[in-house]
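To begin, one chain is listed below as C-alpha cells, in the form predicted on its own.
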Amino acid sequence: MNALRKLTFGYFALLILLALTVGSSLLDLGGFNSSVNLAIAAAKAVVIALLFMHLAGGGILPRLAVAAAGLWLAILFGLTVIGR
C-alpha cells in the first residue's frame, strides 16, 4: 500500500505542475515566462527521478549515477556557452 501511496502522490504531483505549467503559457511575464517554465520542468524531473527511478530509496550507485549524468550535462553547457 505504500508503494501505491507514493505513485498517487507522484502522480497528483505532476498533474499540479502540468496545471502550473498551462496558467503560466496564459501569463504575460515577459522574460521571466522562460525561468518559469524551467523551474517547473526541473520540478517535474525531480518527481520522475524520485518515485519513477526510485532515487530516494535506491543505493550510493544509482545517486552516483545521476551526479556524474548531471555534471556531465553542466560541463556541456558550459562549453557551449564559452564558444558563442
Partner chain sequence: MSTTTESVAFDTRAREKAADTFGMWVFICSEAMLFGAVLLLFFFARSSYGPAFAAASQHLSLPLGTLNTAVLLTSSFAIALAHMFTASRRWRPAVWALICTGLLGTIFLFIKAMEYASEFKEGLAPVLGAPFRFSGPDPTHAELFFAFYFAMTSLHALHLICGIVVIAGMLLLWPGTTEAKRTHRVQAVGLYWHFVDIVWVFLFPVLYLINRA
Contents of the next structure:
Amino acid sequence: MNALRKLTFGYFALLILLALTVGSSLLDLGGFNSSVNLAIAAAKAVVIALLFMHLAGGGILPRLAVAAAGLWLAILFGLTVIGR
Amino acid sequence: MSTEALRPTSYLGEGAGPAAWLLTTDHKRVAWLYLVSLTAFFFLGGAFAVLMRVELATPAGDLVSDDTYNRLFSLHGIIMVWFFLVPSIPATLGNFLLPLMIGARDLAFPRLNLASWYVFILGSAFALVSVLAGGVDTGWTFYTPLSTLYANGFVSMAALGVFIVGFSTIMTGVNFIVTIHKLRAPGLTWFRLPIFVWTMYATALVMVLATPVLAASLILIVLERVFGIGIFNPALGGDPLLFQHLFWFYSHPAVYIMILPGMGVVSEVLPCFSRRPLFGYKAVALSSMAIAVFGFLVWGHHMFVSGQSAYAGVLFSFLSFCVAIPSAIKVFNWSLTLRKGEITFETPMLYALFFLALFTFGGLAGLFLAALAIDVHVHATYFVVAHFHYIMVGGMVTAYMAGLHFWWPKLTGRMYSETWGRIAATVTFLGFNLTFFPQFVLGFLGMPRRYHTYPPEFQFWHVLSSAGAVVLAVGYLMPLLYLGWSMFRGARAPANPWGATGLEWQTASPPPPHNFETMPKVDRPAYDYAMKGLRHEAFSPHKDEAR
Amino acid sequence: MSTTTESVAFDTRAREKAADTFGMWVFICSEAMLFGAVLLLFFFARSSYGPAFAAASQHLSLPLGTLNTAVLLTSSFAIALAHMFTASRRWRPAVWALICTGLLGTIFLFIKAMEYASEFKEGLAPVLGAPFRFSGPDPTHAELFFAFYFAMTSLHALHLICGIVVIAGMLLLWPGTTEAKRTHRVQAVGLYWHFVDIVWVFLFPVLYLINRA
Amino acid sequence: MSFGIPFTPPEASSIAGSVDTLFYTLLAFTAALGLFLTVLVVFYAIKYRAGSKAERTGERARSLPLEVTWTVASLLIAFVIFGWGAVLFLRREHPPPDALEIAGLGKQWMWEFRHPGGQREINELHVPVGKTVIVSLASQDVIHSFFVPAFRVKQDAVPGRTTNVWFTADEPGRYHLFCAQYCGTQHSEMGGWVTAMPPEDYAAWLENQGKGDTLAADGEKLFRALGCSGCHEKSSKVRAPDLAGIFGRPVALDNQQTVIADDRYLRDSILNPKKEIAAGYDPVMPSFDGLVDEGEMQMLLAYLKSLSPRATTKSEATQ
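Starting from the form predicted on its own above, please write out the structure of the form predicted in complex with its partner chain.
Every chain and every other molecule in the complex is listed next, the one we just looked at coming first.
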C-alpha cells in the first residue's frame, strides 16, 4: 500500500523533526538556535505540503499559488525591513 | 412600449419571490444583490460627503460639531472604500459579466459567490450598527495609537465590519481567479480575453494577497480595544509605524483593486464606440498585470514624512515612479484607439471619455506626490484628497457609470434614455471638476485634510468645492431615476444593441439562466471590430426610441 | 445539470476537482498572508526586545507546547488518512479517521485552554485588564511578548475551531452525501486542516523555543 | 494678489524656492502633457466621428516602435523627476551647522515648544530669520504632524521616538502652523502661528519671555533627581559609561557592532537599556520606561547633547 506508506513516512518524519527542534533548542548553538528552529519548521511545512497536501501531484496551478504567496510574503517582509 | 411577459428563458424570468433572489446561485442574480446593496452604500457615503462639504462652506465649524465632523469623514471614507469602491465593479459588473465574457455557465463556485454576498451583508450590518450607535472617529485609516487608545467612537464595531467584508472580498477573488483559469470557452486563449477579464484577474490577485494583511491589522486593533491585548501600544514598545506599513501594504494595492476594473470597462467601451480594435492590446493586458504586481512595491510613499528612514523614502519614491509607467502606457493606448475610428457618442462613450480625461489628470497629479520634496509639502493636504478623488471618483466611479450604461441592456433587457444619460454624464463631469479642482489649489496652499475649521483666506476655494459637490450629487441622482424608470418602461433591448464584439453580446438580453443556449467557441481575437466591418447604422436601433 | 458536479459551471467531475483544489490553494495562500503579517510584527518586536522576549518565553510550558504540536501533527496524519480512504472508497475507516481528526483538534484546544488558565493564574495574561505580574528584568516588554502570544495563539485557535466545526458538519451530513462529494469535501477540508497545522508548526518554535538553552 | 484669492502659499524659507521650482516645472510638464492628450482625443473625436469623411484605411491597431518610444520616454522623464525630488528631499537629512535646537512636543491638541533658553510657548513658535532651526519632535499621545506650509516642511511626531525637522526662515512674518496628521476631536484647532523675526527682535523677544532654566539645565536637574548621575559620574562606584561628549559619537556595542549615539540611541538607552549594551559594561542599568514622560525625555536629551559642545545636531533619520 504505497499511499499509506507515504503518509506514515511523513508522519514519522514530522515527529522526528519535532524532537529535533525541541532538542536543538535545549542546546546553546551560539545565536543559531532561532535559525535552526525556523529551518526545521520550514522542513516540517515542506513535508506536510508534499506528502499530506499532495502539492507535487496537483498540477502546476497550486504550486504557482504557493510561489506567489512566497513572493508576496518576501515583498512584505523585505520592504518593511527597509522601511524601518 | 411592450408589456409582454419576460421570456421564461431569461434569468430574470426564473421566479420572482424573495427566495428566488435571496437563495439564488446564479451569478447574474448575485450581481443584482450586490448592485442594490452597493447603490445604497454609495448614496449613504455620498450623503456624508455632501454634509461635510456644506459644513466647509464657511471657515468656522458652525453646522456640525468637531466630533460629528470627524465621524462624517471617517464614515465617508470607510463606507466609500470598503462598502462601495472595492466591491463596486468586481461584485456587480464583474460578477455578471465574467462568466458571460469567457463563455461559462457560471462562476466556478456559485454557492461561494452567494455566500460572499451574505458575508458582505453581515459586515455591512456591523458597519451600520456602528454608524447608528454613534459612528467612528478614527478616519478610514485607523491609525494607531489613535484608533486603539484614544478614539471614542465605535471603532471595534466598524473594524470588525471591515474585517468581515474583507472575507467577502477574498471569496470573490478566489472565485474569479479559479474561474478565469478553469472555465474559459474552447479557443479562448489568454491573449484573446477581453481586457475586462484581464483586469478582473489582476484585481482578484490583489484582493487575495492584500486583503488578509488588512484583516490582520484590523483584528489586532479589535483585540487591543476589546481584550486589551496591546500589540500596537507604544507604552509596551509597540510601533505605530508598523501598523502603517501593514495598513498601506493593503491599502495602496487596494487603490488598484478600485481602479483596475474601471480600466477594464473603459477598454471595452472605447473600442466599441470607435469601431476599432483596442490599440496595443497586449501592452494593455500586460500593463494590468504589471500594475497589480508593482502596486505592492510602493506603499511606503504614504509614509514619506512619517519617520521611516529617508533612504526607504527614496526607494519607495523610485518604485512609485516606476508604477506610473503602466498607467501612462494605458492612457496612450486608449487615446490612440480613437484614431481612424468611426466614433459615436452614446452615454457609455461619454463617460469613458470623461474617465480618460479625469484619470489622466489625476494620474499626473500623482507625479507630484511621488516626487519626494513636493510630497513633503502637499502630503496630508487637500492636494492628496483631490488626487485620489480624481482617480477614485473621476476615474473609478465614472468608469462604473460607463459600464453600467454599456451593459444595462444586457443586465435588464431594456434600453435607458440616451438623452438623459448624456445630460447626467455631462453634469457629473462638470460637477466633479468644480468640486475637486479647487482642492488641488487648496492643497498647494497648505490646507490640511480632515479639518473641521480652516483659516478664512481659504474660503473662496472651499465655496467652489462645496458648490461643485451639490452639482455632483445631482449628477449621480439622475441615473438612479432614469435607469430605475427604464427597468420597467424602457424599450426592449436587442441581444447586441451596440454592435459590440465579446461573447456576452452573443446571447440574449437578458441572458438565459445558464448564459448560452449553445456553448460558444472562440476563434478570433478580442475587439475584432475592423474585421467584422460592422456599420454604424446597423448597431444603433434604439436611437429614436430614446425620446 | 448532472448530479456529479456541485457547480453548474463544470461539465466534468475531473475539471471541477482540479478547480476545487486550486481554489483551496488560493485561499490558503491568502490565509498565509494573514499569519505572515502578524509574524512580521512579532519578528520586529523580538528584534527590538530580544532579552525580554527570551525571558518571557521561558514562562510558557515547553512540555505542553511540545505535546500539543505532536497532537496537531497526528491530527494532520489522521485527516490525510481519511482522504486516502475516501480515494479508495473505504467509507467506514474514512469516517473514523475524520472523527479522530476532530477529537485531536479538540484535545489540542483543551490543552491550550489549560495553558491559558495557568498563565492567567500566574498573572502572565495581559488580557481584559487582568493584572500583569512578571518578575523578570523587563516586565514592560515581557507584557508585549504575552500580548503577541495571546493574539497569535487565539487567532490560530479560531482557525482550528472553524476546522472542527466544518468536520463535524461534514460528518452530520455524511449519510446523505453522494460518494463523489464526500471525497471532494474531505480533500478540501484536509487542505485547510493541514494549513492550520503548518501555522502551528511555525508558531511553536517562534513562541516557545526562544532561548531555552 | 488677484481679488484677495490666494493661489500660492508664501515662500518664507531657504528651501521653499527650490521646492517651488520643481513644483512649477512639474506643473508645466503635466499641464503640457495633459493638454496635449486632451487636444489629441478631442481632435480624434471630431475628425473620426461617425459619418465624417476622414481617411480610415491602412494601419494595424498597434505600432511597436511607437509603444516602445512612449514607454522609454515616460521612464526617462519619470526618472528625472524622481531624481530631482529625491535630491531636494535628502537635504532634510543634512541641516546646516550651528542650528538652533527647539524642542517641540505634540499632545492632544496643542503644540508645546521650548527654546534652548528654557522659554516655553504653546501653539506659537518664534524663530529668528536667517538662522537654521531644528525642531526635535516628540508626541505625548497619538501621531501628530508639524506642518508649516510657508516653509514647505512637514514631519510627523510619533509617540515613542524622536524625529527632527529643520528650516531656515528667510522672510519675517507670521505663518500658519498646522497639525497635518489627524489626531482626534480638535485636530483642526491644533496649530497656531510661526513668527519669523529679525535676529535682534528674536533676541529681544527671548529676553521678554523671562529666563527660566534652560532646557539642558532642567535636564541636568532631572539627571540628578532620577539618580542617573549616581552611576554615570566619573567618581561613581558603579562602572557606567561616561557620558561626556556622547552625542554624535560612535559607540561600540558588546555584540561587536557600532552605532552612532543619536536621538534614537539615547532614547532607547534610557527606556530599553538592555537592547544595545556598550561594550565592556555590565547590563545593570534599569529601564526608565514609564518614569520619564515625553517632555522630560526632551530635557534629558537636551542635557546629554549639551555635554557634546562641538557636536552640532545632525538630524539623524530616526533609525
